[in-house]
Amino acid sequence: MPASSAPAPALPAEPPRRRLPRLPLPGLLGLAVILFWLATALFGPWLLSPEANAPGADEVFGRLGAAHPLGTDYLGRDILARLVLGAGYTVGVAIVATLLASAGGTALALLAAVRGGWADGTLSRLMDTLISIPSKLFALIMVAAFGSSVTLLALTAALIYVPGVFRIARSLAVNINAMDYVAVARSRGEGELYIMRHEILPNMLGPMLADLGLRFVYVVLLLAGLSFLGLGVQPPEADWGSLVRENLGGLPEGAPAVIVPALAIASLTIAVNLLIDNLPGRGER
């Protein structure tokens, strides 16, 4: 009889593939609007002709038409061109200010949570003092003291929202700092910087990213409000808030020059909220 062959070794089972979480439809819609405005801010000015932003001989507060798809402003300039140019200031300054506020507030919160004692008390009282000052009043003081510029606007908006980021990040960092694995890291002789970067920060990243999106909405609305009051981007440049302010004369006529920038601000802020509310895992908390 022929010798029986040995059974072939079983192949190891493949580990299940992890699928990327999918965004619901509202989240995808919000992401699409955000990417649209981001692309507009980055590439839109390069696609405009030099004459697109020049005052024209057309009717002021003109209606929608083939020559001007979104109408004209109080000087006869094309609103579509003004909206595209204003997107760079609105989106760009808001992103820079939000990143500065989140980075600064989180770093100070980590320092306060890990150091404790006088460092925690001093930073907390300083942030309480800053957060008690109304944002518009603080911005008015900064503009009156240093003049209005894009750099000052970004720094002012960042400074206004650092205390809010600090309070949220500190509450998270203090709870994580009391965990056992942080105590084990200290017993190994790890320094404060290592504990901040490798033990605490990765475990608070999710809530801080959600706060980053909300903080971006706050900064956009703050910058739009400052521009509406004449404290933001100065002529001849304009962001969306100043486009609303300078075209208020067309409001009784329902001119698109007033409505379109307001809709742009609303679409951006609503899109960010839609994306944040539909992030994977938000509904499971």
Contents of the next structure:
Amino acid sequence: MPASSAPAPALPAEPPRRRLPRLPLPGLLGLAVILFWLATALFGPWLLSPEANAPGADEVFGRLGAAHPLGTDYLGRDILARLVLGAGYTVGVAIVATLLASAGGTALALLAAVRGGWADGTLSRLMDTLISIPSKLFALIMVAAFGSSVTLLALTAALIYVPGVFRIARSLAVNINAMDYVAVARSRGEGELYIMRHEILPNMLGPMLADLGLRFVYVVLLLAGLSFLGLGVQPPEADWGSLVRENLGGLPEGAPAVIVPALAIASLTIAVNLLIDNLPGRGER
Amino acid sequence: MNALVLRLIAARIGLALVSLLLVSAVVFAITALLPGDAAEEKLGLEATAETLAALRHEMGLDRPALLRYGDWLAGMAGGDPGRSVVSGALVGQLIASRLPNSLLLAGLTAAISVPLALGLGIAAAMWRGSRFDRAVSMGAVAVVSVPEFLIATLAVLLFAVQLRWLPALAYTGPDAELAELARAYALPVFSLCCVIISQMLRMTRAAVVDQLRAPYIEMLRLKGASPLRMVLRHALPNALGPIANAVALSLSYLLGGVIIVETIFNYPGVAKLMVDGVTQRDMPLVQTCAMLFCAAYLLLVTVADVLGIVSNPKLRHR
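Here we have the form predicted on its own; I need the corresponding form predicted in complex with the partner chain.
Following is the full complex, with the preceding chain placed first.
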């Protein structure tokens, strides 16, 4: 499959990547689901009536129905409302943590690649140490030490995935750093910051963005797992992982309250995977 | 075995030990130095400056951090990590009573998932591009992008609630019959297998496919060797290093998996002990469990690397 089947006339003022990339159907599907959850997280809470989150007089672990489209939870609350409110935590915290991890890891990697020497050695050694603590374990240690809060969750998830980002970004940056144009910039007398920002960073942006998507999936799964253990977002607030946990009592009855939030998490992570796998320029190798 | 291989292995083990030491410093720094101190926590609201100072002195918290780290490390290495803050029991005994359970769970999972993943991975590589290959790969991606607790929850829903084949709780007590034992372990082991199989399968498939693309396979095909012989006799021995590496690495994902699975099935293993410790903020317990898990993780990663070195004929025959 050729990357660009449309004829690309030689117009230097209009680089071809400015056009909307064409996505295969699974990719579009993934993108649609991601946009749907983003919109839910951003605008959903405004559309809910204020008492939507209050314990209702309705039956506990209700089935799907007209009054409650996705059933009710262990206190008789509307699952749809809980899900919409939880989207903010699940999607929001994960986005913040992923961006922090990616920015932090990339910045440190640039520093290590451009400085080299002992800065590179120290940073690489430190990152290797952090990477040899399994992610869930690290999160458990942080929660045990500091107690759980949304800020801590975001920071912990960011800290956990910095080493992974660092490894990939460093290997990219070291390669680019050896290019001739970087040597030219150096001999022009450009500063380190200029070389990092204008010479190296733009050339590693593509792979780093794909990596960003994958990290996002890991972060969503990690945070959901923590909340599921009761160590993530604390009640009465709830992300999708805590929704599964608090309604686990409905499992023997097969209540939608357990299954719906779990499926919501799965739909989000699978959608991101679909989108990344179908991004233009990938899969050809 | 020659001197070069031995030297590489020794270097790898040394690196692992250094990593473990650094990890212990990180764990100690997070849990014992940063967040206030244990004396404050113990006294709570009744803390006055004098009682706080007295208790700190009694607990040894007024000594330099480096000394405390040394003591802590010595206790950990000597098998005496101290007492639980919550129950007062010896942490060593608490863990010793739970460790066999966790090892049994992990061992059963490995015994089932490793042959299964290797078989599926090799088959997928042999018939790559076929419908079977695509189905297996799709399944692996789907399982990887789904939280562990979803798999476990759905498994309970299907097998324990709907079909009523299996019990939803795992632990049966020490003297259960074999059939009962198998039924009790089926669901937790199944959930854990799902967590690690997909990774192992994908890496196995990639390693074998990599070999099948090599020129010597082309030569074999021209000579008329059967596909089975090509894969089993020729490609597989060369892919053994990467595969062994994949197996050891995938087994290290067990560590994350058991934390969730032991909690769901209320299984009395070390991971459940640690989660309970985190909930009650029982620091000595959390520290010890954390070091145990990190050591296991580093062990598996190191074994993966050593297998990679040993199975590389370029290094072995020199």
